[in-house]
Each structure stands twice: as structure tokens, then as C-alpha cells.
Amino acid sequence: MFCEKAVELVRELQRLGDGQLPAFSEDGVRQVLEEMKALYEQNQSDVNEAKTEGRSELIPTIKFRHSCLLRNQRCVAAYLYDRLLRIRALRWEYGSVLPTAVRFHMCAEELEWFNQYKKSLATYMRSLGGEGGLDITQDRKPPKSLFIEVRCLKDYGEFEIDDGTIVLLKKNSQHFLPRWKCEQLIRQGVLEHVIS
């Protein structure tokens, strides 16, 4: 039936919640594009036939196929746009380095888009707040305190704080560190906020 594959692409994204990125359905997109090409060629043939031979009974079929073409186009555009919105949200959630599992679900063009978005965001942040720039990805929620207690979930190595103190982040060690220095590592899964 017409447009089923295109609607299935949209349903696939709808089944997963926000913040989750399914694997890019290259086969699904290719099948929809092939269906669109076939519909277009059939329409071109019928339009030429209707013009040359005056067969007006073909017009409803042509309009139906054209509606199917437009619906497929909207579904593919919605699928791709929703994926880009999810990838953009991942940049804010994980930072500039995505986990391997997430990158595995992205196609080459999406990885390229992510890298361009990452560079654009970095350029914008450098232009804010004077000499060093301003990291707007930090403190997405207003902090209740400036320092937090964190537990290290994996060996990370040395971590330097603004005052020059170097802290060794080893697995299962606990530290009392500035919130704004830890948020990125918390999002990356290196540290965990200890709530007492």
C-alpha cells in the first residue's frame, strides 16, 4: 500500500522516548525514495498520456499519486528533522564527545552535522563573556550549592580545579568539587553526584 514505509519511519521514532536515538533506517529511507521515484514516473507517464490523448479519467489517479508523493516527502522530512533535534539534544546532554553506542546509531551525514553543530556552538560560546568565553552548556538547572560531593565511577586520571589543585579521580573515590567543573563529567558517566 502507498506511504506505509514512510509512516513506519515516523512511528519508529515515536515508539522511542525523547533522548533516545534509534539506528538510522537507511533501508527504510531508500525504500520510501524508490517508491517516490516509481510514483513520479507513473505520474509523468499518465500526465503525458492525458495531455496527448485527452484521457481525463486519469486525472484522479494522478492527483492521488501526487498526494502520496507529498505525504512520503513530509514523512521523510519529519523523520530526518526529528533525528537532528534528538542529535542536537544529545550535544547538550553528553557534551562534545558522544558515547560510542550513540555514534553507532548515526549515519555519516548525521555525524558530520553533529560535528558542524559542535563547532558552531563552541564558536558562539567563545564569543560570549570576554576573553575565555562562557560555557552555556554548564548549569542547565540552577545550582543549590556551589560544591557537590561526587563519586568516581571509572578511572579518569588527574583533574585540575581552577585554583590549581589537582585531584586524582580513581574508581570509587569520593570528592567535594565545584559543581560547574563536575557537570560535564557527570553527564559523560565518569562521576556520579552523591546525594546524602
Given for the second form:
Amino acid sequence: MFCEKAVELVRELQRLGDGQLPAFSEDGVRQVLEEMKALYEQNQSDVNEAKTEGRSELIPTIKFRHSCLLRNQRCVAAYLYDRLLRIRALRWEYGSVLPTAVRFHMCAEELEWFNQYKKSLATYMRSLGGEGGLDITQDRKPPKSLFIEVRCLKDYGEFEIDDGTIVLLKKNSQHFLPRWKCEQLIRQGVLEHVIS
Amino acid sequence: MSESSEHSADDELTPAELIARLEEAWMNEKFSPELLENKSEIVECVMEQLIHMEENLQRVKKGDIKASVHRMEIDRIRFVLSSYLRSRLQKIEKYFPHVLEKEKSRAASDPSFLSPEEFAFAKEYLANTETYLKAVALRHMPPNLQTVDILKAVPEPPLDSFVFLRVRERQENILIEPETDEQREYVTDLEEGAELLQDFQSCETS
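Please move on to the form predicted in complex with its partner chain, as the form predicted alone is already shown.
Let's see the whole complex now, leading with the same chain.
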């Protein structure tokens, strides 16, 4: 039946909750586009026949193919747009550098969209207030305490905190650090908040 | 949500009043399904306030107990401000074609919903998304299907969602619209401090 592949694309995203981004289904999209081309060409020729030879019994089939074309367009647009929403969430979750594993799941155009989005967001944040702007991707939770106990989950290297002291973040080391400095590293999985 | 009364632009706000206004704008924006009027003056003043507080903090001796308290306060205010701006940005992104349409069709004398920077951001978001859809799929589609009506494709904010209201000033003779066929419209007075649950659309106009 027509539109099966298009609906499958949408279902693939529906199955993955949690905003996960599966690999871009280049094959899937291509198949839908090919089906659309075939439907359109069949309609073109039927429309000509209906007009020139007055074969009005072709009209229901023409209308049906047109509905399939619209459905395919809707499904593909929904698939692509939903992926964009997940990609947008990545900027807020991981920061402006995406993990390589995630990047592999994106097609070239999606990477381009992400780059443009990053730039737009950065321009906007820089414009806030007078000097330097405000990074609103930070401070995601209301501050409960000034310092938190963190454990380092992977080797990160040297990390400078506000008063100039440098901390060496080695795997499994534990530190008592200012909360606001750790937020992004916690989200990236480098540090883990230890709640005793 | 609070129904606010107008303050004159010449009012000098104490820092406490400024933060109270920020918190009110923050609550309103968080719980409103639709993007509310932009409050750039409050944002700018709060940013200035934060800079002053950071400067003061530099002058406090290290280890002084005052430093922790000030630090906490700065973080708290920055959190509220960031959360407020995030709420707005999320709504702008979620409803971008409608937000831009609303801005385009307002009268020049009406206050803007978007700050100039938010407006620029929204336009870029629209252009970026349209360019993307064209490049990856639409241009490969049959000639009569190469555009998508973005206003129809992206859902509108749900204006019939319910919100809690607190009345700040006594209001008289408020008309409550009927919701079902069995109800009839009636007129009521709202006392100061009364709290109601109403759908967003009705309270927008009242």
C-alpha cells in the first residue's frame, strides 16, 4: 500500500522515547521521495488523458494518488521536524560540541541546521544585558547549595575555578567544587554529583 | 498568574522591588501557554544589578560569611532570570510561525511581544528551518509539493488550557462566559486576594 514507508519513518521516531536521535534514515526518505515521483508522474499522465479524452472515471484515482502524495509529504515533514526538535535539545543538553556518536546519526543538512542554530543562540545570549551577555543554558536548577561534592567519571585534565586554583580532574577523584562551575561538566557526564 | 496594574516608567525601583517584578514576570511567563509581552527593561535592570553585586562580592574578604550569602543571592537571581528567558525562548521556538505572524500583524502603537533580539532570533529560526526542509526533502518532491504551509504545519499555543489566577486589585462586574450549554453567563465581583482557576483565553482579555 502507498505511504507505508513514510508512516514507518514516523513510527521509528515514536518508538524511541526520551528524545533519542536514531541514525538519519537516508534510505527511508529516498524511498518516500521515489514513491512520490512515481505517483506524481502517474497522475500527470492520467490528468492529461482525463482532459484530452474526457475520461472522467480516472478522476477518483487521481484524487487518491494526490492524497497519498500529501500524506507522504506530511509524514516526511513530521519525521524531519521531529528530528530537528531532538537535535535542538542536544544543544541544551550537551553544549555546542556534540559527541561524535551523535554527530554520526545526523545528515549533513542537520549538522548545518545545528550550526546555524548554535550561532543564532549565541548571538541572542550575547545581546542580553550590557556587557558580555548571559549564558542561559547554565543555571538549569534552582541553587540549593554553593559547593557540591563531585566524583570524576573520566579523565578530564585541569580545571580552573574562580579564585584561580587549578584542580586536576582524574578519573575517580572526588572534589568539593562550586556548583555553578560544575553544571555543564555534570551534564556532559564528566562529573557526577555525589549526594551523601 | 497575576493581573498587574501599570507602573509609570519614572518610578525608581528599589532592588527588592525590581527582583519582585522579575519573579512576577517569571511566574507569569512560566505558567502562560502563550508568549507574553516582553519585559526588556526588567531584564536589563536585573543584569545591571547582577554586575553590581558581583563587583561588590570581589571587594568582600575571602572566607567572610557575607560572601557566601551574597554568592547565593546572585545565583538565585541569575537562576530566575535565566529561567524566565528560557521560558520565552522555548515558546518562541515552539510556536515560531505564529509568534512571527502575531508580531507582523500588530499595530505600531501596540507593545511588542518580542525584544528586537528575540525577533531576530525568531526570524533566523524560521529561515534556518525552511532552508533545511527545502534542502533535505522539499526540493526533491514533485513541483506542486515543494512548499509547506508552515503556519498550518506548526501547532498553535493551546489557549484553552487552564491557569490559576490571583486577583491583585478588586475588580467589579466581571462577566464569566458559559462553558457548557447548561450554564449561563453571569457577572461577579472579584475580591483582592481571591484565587480562581480559569481558561487562559478568557483571562487574557479581562
